[in-house]
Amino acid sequence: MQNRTMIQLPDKVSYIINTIMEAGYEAYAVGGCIRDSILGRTPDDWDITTSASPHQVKALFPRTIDTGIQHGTVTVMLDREGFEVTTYRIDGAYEDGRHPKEVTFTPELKEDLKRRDFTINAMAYNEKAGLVDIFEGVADLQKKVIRCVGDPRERFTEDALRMMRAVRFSAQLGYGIEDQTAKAIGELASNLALISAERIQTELIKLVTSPHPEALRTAYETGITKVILPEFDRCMETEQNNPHHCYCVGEHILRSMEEIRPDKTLRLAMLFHDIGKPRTLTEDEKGIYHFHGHPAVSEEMTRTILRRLKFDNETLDYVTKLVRYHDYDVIPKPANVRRAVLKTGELIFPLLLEVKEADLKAQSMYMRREKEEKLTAVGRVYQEILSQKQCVSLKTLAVTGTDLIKEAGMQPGREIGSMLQKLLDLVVEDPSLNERAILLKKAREIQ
């Protein structure tokens, strides 16, 4: 199907398409860039598909990179900007649920579009032919539905990661998943075990940082999390039965993710902050559930999960610290807040306040006003500490280890670090002590 939908192609994309077409071949912008353009969004990148072979494309442009030439892809470089140009292809059999055994180039655009995952990603466009929408992607955009091209079982058997992509697109766009597509995910979700941790991680990040992180519920309902995040399934099946909560652990997690800004570290912290609750559940004589020690258990589980999913060390460090301290009680008094900043870390503490707020908003209304007032007070004290530039770390302490050696007569060694920590503890209690002369005097007295 073709129609006269107008899409404004970037000049460089137009130039590449027109250059290929003037040489006698077909060429279109294709995939996500067309979907985003129809939705009025700015595409992150522009992919081009063509009837020309990779070698024919290379002959038309002075600078190209063989990005994936065995699969038909070359990158055309224009002014240091790269554009992927891929020959129409038919994928061969998928033997591992990830990659086709071989690809066959084809002169037919329709054959190329047939192998794509979802109808909304299977549209092509050039300025001469207009929009090519064989599989009714525009209609699905209008219906706000994610639907596979052709038989969803075939698409998901070809590449199991497409099941996660379906949920991720649902989360990013706020769309539902078409019934047969959802049914096929439920039947084939176990195939996600074939997918590398790195690819799973990429999709999970896109899902949790989307406008609808609660779509992780769909991943649970279709059996995806049973494979990629079984710890979350236990949370969805664990009631809280406590006046502070009105949802099961999993629903509380989902709602807390909705309540925090779409930052990767913060959303992951909310996803994992209570992940250890099922392991720590106890019931008192009144039938009330308790989860004593769950922050420490959640921290250890989070570390294990993030390593399993091949997250980088910085993300692992930040997220585990936020999980560890999410339930840490901070009294809204200057000395207590300074100690909290010292304990959690200067970079972590402001993020922790956001985590605590989101956690609170996902709880019951029991004592809600008191909790909110306390957290607001902590934030206010913290801002005063910042505005007064009060010392909460060694880097802003008025003395250094060198000062202690030269001025206080201390010998180099481990004692220097211990003394600096003692002086920092004094300053955290009383900021007025953070002066070089005072601290050197204190150091001499403590020795």
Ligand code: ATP
Second form
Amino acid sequence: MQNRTMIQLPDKVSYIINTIMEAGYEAYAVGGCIRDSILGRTPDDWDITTSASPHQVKALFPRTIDTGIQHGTVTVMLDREGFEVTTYRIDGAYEDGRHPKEVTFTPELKEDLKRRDFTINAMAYNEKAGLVDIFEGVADLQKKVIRCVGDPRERFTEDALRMMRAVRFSAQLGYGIEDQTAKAIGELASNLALISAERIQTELIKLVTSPHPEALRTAYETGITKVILPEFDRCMETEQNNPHHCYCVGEHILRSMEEIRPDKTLRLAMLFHDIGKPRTLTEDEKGIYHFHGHPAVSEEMTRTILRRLKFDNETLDYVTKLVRYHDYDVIPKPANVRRAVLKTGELIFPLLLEVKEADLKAQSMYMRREKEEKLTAVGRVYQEILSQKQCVSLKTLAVTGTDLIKEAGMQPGREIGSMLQKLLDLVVEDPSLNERAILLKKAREIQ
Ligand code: ATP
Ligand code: MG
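Please give the other form, namely the form predicted in complex with the named molecule, since only the form predicted on its own has been shown so far.
Whole complex next, starting from this chain.
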């Protein structure tokens, strides 16, 4: 059965494997690429594992890069494409659940497959031997489960990040986590505190941009978010008692992530848009809960969390802006929409409309029609503004700072910036004013 599974290796992968084999060593495509091929998905990259030492691999190919030679990895370059070729290895004891203290090379493929995290990631293939599936990865693909290779407690103790990887793969593939594997996560999740923010960030992005971002609930239930995102645990514990809502804050967040397309910025914006609600909760005399000022609190918390997880500044900028404005009331009239675009930013505004729609869809049915109609109307007005190329930023204002200096007799300096802003405000109120002569005249008048 095993050997009959056929995988179509790309020509270059097949060439590398055959070159190594002709030199008398073993070589296989391994890991994620085999899993994805069996699932009929196109792999992102093809990793190769071999019995040849890094030195021996280097001798076989004219162009190689020492990517991680101490861990046995050499990148073989063919044309402009790189392929990682890694020598069979056994990972030694892990230091503080983080990185292997030392790696030992081994002549046995089986040993190399044994060090891998999950059965579905521990299969190898080449054209001669066919599929090597010692840990029943195919069966687990059929059962749709994520299961550790070997004893889950040992594997998670060696590298705590694997617990997040388990949830991430379950979210990407829509699989369950096998009982013993899930139980071990519940017991060992606190070890994630030892893992670097960068590695956690990578897994969190893959989780939230997957087809099942709501798998974050599993991360909550197993105690993972308690360590990496305790702010989310507070949300799962906060009811909303308000006619606009039918879920607790955390469930509303999960639903809102499902309602938006799988883009990193958008999914993170939904994850954080209400993160400040638990801190702003008040109860009125009728027992209804309110969360006044929560967008500002959510924005501050989002900044703190994204910094803690070492996100880049661009992501931080976009996500915090979307969080800040997610509840901003836009009236569906041209001047109001133009003002909203100016205030939030030209790049942010279309994303904000998506955020608002997802937020809405994750609320109760109370006033749903009215809310939807209003948002649709805002979208229509915005499209009209775009199609008429109306000015909503300095980029398309009919005068520049230089114009003001040369034509309106202004002195270079800070006044230029504030004058441009004033002119932009005028144009946003009335697009017909966006003409050079008119604006220069206005500038002279205002001065
Ligand atoms: P992706 O589609 O996200 O790239 P992948 O399975 O290819 O998924 P990688 O992080 O690229 O994941 O790793 C490649 C392979 O290396 C995995 O399939 C797995 O066999 C092994 N691996 C990666 N990280 C670990 C880990 N932390 N512990 C054990 N094995 C790992
Ligand atoms: Mg990969």
